[in-house]
Amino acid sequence: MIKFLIKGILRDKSRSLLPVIVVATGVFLTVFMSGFLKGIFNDIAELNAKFNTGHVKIMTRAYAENKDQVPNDLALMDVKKLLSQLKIDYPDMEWVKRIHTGGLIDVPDSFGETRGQGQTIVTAIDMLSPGTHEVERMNIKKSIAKGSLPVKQGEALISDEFAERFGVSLGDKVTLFGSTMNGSMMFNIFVVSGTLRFGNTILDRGAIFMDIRDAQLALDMDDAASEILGYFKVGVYDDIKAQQLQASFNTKYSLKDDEFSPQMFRLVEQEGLGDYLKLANSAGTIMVFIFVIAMSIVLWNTGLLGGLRRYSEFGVRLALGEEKKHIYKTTIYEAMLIGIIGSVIGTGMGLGAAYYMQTYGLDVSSITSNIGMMLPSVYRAEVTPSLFYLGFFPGVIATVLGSALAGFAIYKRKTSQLFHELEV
């Protein structure tokens, strides 16, 4: 029977071509959009990892409980020793230290008097060490509005909006006021080497990026850091590996009774990114549900039109003694074959498009060039194993469902009407 149905599908293009095109189109959109959405979600999560969470993050227990307050008096100590040990214990990771703090920027006039002040958020990263990847990781070069990167200690980058508001020019000296790790008053003079556009309202109002050695000196944080971030060298977050890493580190280094002992946190445990990635993983399911409904409606109407066109065929088959039940079953089998054929074609097209977008991506740098560093410049799809079978759910289910609904017209055929049609 299957062989007979396949011949019928191949020979009668008028009854199979349109359903196959509809199925292939729906499956293509399902596969491609699922891969593209997952890629976008992962790109945004990866961007958060670069700027804030890392693939894993190490903080003291006390700092982690109050991290929104940036309590550097609870920061990590003996960072050099800890980093050396981390590189030995976990060589497949890249470890970086960062310092976060807040304060006031004071802009002096030509007489040294205060011309303007504004609140600021300070981020200190390793900008000057040979081989550092922090500048590229945080997309700083592409986000410079004026000037250039710091080339020596004592230089820093400030937000372009702040510089425009207070008339700060390149090479000007400004003063950062705040408190040190020990709670004493701190002020630090630095030279503005460039300005940045962040694409974030809070940061654009007043933010500073400086080398971590300048921050350690200003904040009395010699051999200390707010946090240590770890990144997989393969560049992609893997939650299973992160769990194993977290369990190993916390068992070895973290002491429950010591609030200053280091504790490791995974990306999914920070900033609500766990729920965000769950949404990304369910994007495929959402796409399947939408296209099953939409394609079922389209294929139902296609099936009704095809059924009307095939009334004579069904009439002849009934006249020859074939049962209505058998005709209905063959219609379902035929729809299943059409669904499989369309799904194979659509999946191939969707995978090809998703792979292209994974390789080359969608470059939106021309649109985001004036927005700043907090948005990806290239959006990419992600080809995952689920894409190889994801499209078969809407493809086959919708086709069978549409034909099942349309096929009920077979049971409405009456013998008297049948003989009247045959006489004509």
Partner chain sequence: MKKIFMLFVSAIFLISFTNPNANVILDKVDKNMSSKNRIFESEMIIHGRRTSRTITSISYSAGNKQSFIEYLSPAREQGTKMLKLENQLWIYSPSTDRIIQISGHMLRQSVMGSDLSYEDMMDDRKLNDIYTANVTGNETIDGRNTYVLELIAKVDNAAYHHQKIWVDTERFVPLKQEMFARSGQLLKRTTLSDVKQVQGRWFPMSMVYKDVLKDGNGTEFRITSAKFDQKIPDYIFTKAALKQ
Second form
Amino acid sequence: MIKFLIKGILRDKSRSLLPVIVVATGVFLTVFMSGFLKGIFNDIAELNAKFNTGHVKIMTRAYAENKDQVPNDLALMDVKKLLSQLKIDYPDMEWVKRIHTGGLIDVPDSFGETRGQGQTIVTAIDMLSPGTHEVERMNIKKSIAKGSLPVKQGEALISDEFAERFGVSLGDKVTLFGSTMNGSMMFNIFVVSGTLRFGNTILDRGAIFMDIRDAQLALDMDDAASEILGYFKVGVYDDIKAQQLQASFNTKYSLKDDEFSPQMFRLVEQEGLGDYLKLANSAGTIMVFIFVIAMSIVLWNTGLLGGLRRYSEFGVRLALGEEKKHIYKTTIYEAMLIGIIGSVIGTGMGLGAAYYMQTYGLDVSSITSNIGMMLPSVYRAEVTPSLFYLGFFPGVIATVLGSALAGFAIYKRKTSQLFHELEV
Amino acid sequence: MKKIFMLFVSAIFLISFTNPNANVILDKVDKNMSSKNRIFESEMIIHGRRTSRTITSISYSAGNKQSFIEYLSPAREQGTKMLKLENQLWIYSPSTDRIIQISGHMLRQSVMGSDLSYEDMMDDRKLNDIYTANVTGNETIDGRNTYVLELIAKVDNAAYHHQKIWVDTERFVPLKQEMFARSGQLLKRTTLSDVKQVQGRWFPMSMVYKDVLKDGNGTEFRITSAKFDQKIPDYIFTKAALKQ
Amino acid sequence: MTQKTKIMLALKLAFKNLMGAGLRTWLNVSVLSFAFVIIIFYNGMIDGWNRQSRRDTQEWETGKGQFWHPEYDRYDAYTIKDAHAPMSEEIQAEVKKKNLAPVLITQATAFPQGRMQEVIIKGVDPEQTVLKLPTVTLVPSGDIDYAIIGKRMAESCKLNVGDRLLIRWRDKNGTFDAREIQIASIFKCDVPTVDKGQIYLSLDVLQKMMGMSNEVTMLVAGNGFINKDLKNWDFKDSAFLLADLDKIIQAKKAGGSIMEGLLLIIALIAIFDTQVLSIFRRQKEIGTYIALGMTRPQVVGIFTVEGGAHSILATLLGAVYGIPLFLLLGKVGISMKAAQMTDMAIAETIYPFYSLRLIIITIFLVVISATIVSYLPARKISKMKPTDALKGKLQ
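The structure above corresponds to the form predicted on its own; please give the structure of the form predicted in complex with the partner chain next.
Next comes the full complex, this chain leading.
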């Protein structure tokens, strides 16, 4: 019978195409939007993950204990070896090294002597190696106020406000003065390739972003980094996986009697983000629930409409001697088939779109005037396991329910009446 | 009569031994420690939490207003120069060929991760100019007899409200120095040793600075060569010399 | 029929039809009402957060604005050294009237358990009432120097009430000084910027410590302070002092509007769909209206009003469960304990704030959008042949 029904569905476009499209669209919306809603609620955690905590973060224990003071003398050493080992041990993570420090930016006059000087926060990320995701992750391109990304070693981005204050133009050379990992004096000249807007007062007043290699050389940190951040390649934080990762890493690498051995921290253990995530998730779940209900109503209507359209067909079938029960049954089966086909298509499309939005995100900065690196401006979807089955509730159940209700009318109506409807 | 005489002698002895004029002592110390100008070659050993570093340098100073330091090693530091004139400080880095002026608020930062700030390095006024001294006792340090002096700041802008200083009774060189806050809290301790005679004066060739509030082993300072009252050309104390 | 009775008739018909449709209408209405309630709720929550954070920041830190020493810059610790000046007699009088709270700021190093930490020390008048800081506990007794700190600072330095802490600072001449202070109380405050890395001492004590008798770094204006011009002091208004908070709120609202948009779209799709269905099912009725002499636009109007009426019902339904819910949440608040340790100024409990403007705008938004989506399928009516419609012929 199912074969027969499938044939019917395939051949009768009005019976199949439209409902399937509607169901698929509905399910698509449900799946996609549910993925999106979580992302919206998690924006603050997401921002922190990118700039600060990673999905997991590796620091030396001594560094972690004093991390508010950015104690670069306690940074991780032997980073190359550690990174290549990490890449082998945990291939589903992306590992990046970063350096944070502070210093002074000194703007020279035409004689090379100090014209202006300001405090600065130094952030070094991998900007230049091919295939790096760091630029995108930090939303740097969108936050550029003037100029462009560094394209070669020795170029850097500085705060737009700082540049304005000290009259620094693109292409100018500024000197970064600070201290190396060992406490020696550090001088380094950078060419300003562009300026940045952060949306955060402290950073806007004085920050410099440079390539990690430049920082390593300048700070005498050739094979060292302040921290190594790990990001799940799938794009979203998964606490269960992070816990396993942490346990396995710390057992292997963290030594009790060496305060400079690396130690891994999860996102939820940093900056009070764990509780924040819980809150965001429960808010997201409520929203998804409402969403599913709403979509169910829409699809139920579709089922109903599909059933109603076919009253005259039922009339004919009844007249031909088909049993009411049989008609009803086939209607339900048909609805189920349509529901399943539509849900599968919709779920597939929804997941695809959610994956896409997980990777690229929706940029709202242009409509909200929130242009700044430190403000949530790109909303990403999150592909969670629930998305795989979520769409089937409205897709199958609501469609079947709608058809069931519409079909129920078959029992209410008299054969003659249904047949009559055919005449008109 | 004999008794009275003994009493008299011992009284004189006591007075002369326990209460030598503190200012005289300080004067003698200053004579040893200060000079019209001086050229030091030295190494500074900075103990970090992880590693220790040795930095060698040559410094020229005249009076307490002018000084010029050139770092000789390690390679990273080589050629870095610092010039201090009055209250201003410039640093030259050969790698960037830039002269950077260190403004007032930065002067309190530590120099190269040591227990000394730029300001500490710059403040080399004579003790007698800053403090009023009192002898409070005698102690022995490493087998040397010392006067223990208490110095109380007589100027407003002394870095420390008072100090305790142990001065070798023969050589008039301080062997230990403790710096206190107004509240009486001990802040820093300097131990000086390896006292040698240089150009007729006694001079401690090794010093250890320790910030007692901070964990760590302090900063060692060893003078490998000291020359006093030399002919230092004037151009050394100019910004032009930084770039040479 | 006059225009008014026509509209009344349309509305009456609409509601009758809607009620007739029973369960489906109510489901549509509930979904729309969810959207309606959530939009109000979310915005109310953000507004509540905003208001609370502003209020907290003002009560704890910024007052009705601050007068800064021209050298002072809150984001540049290096400026602190030179940013202090004596209070004029005029200012002292205002301080006495508790219209201004003087604050002297200095940098220092604290040594909790042998560790070294840079801190900012703020000297505040124990008798001030402009800021909510529990400064009364700073009133000296004996020769103990009392200090107050915030919860975050207490946690990061592992300090409790009664504990002693060694601090080292340099007075106005650069002379080092150090002494132990005793924690008199630990305050709990939602504004991280008054808490992290800061220690509060009595103004007199700090002035003595620094040798800066009668000098302050800034003056915080209280409610009673109207004259916004103090010579030699730069006035910073709330817009300036709260700029970072404004940015976060704005960003949160942007995120919220996407979510609200999605929700509303879903609800509207449901109405659109229902509208398509009902027009399809009720062709005979449509034919009858036209046969009875109604113009097609009039019929379109009836159906549009009917669809749009969902929104009115949704508003009413939303009010039925929304008002008690909002009142309850407004009273008990929403726990934000979770976000407390982050760097945002956020209260432990947020009490949503629902402004009349918010409610009216939301109603307007829901009704207009529901009416538009109801009109779209109803346009089809104008293309119907009345005869076919009357017959109920499927189109």
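Numbering follows the first chain given and starts at 1. This one's a predicted model, so the numbers in the text were calculated from it and none came from an experiment. In this text, the rigid core denotes the largest set of C-alpha atoms whose superposition between the two forms falls within 1.5 Å.
- When the rigid core is held fixed, the Cα atom of residue 38 travels 2 angstroms or more between these two forms.
- If you fit the rigid core between these two forms, you'll see the Cα of residue 390 move by 2 angstroms or more.
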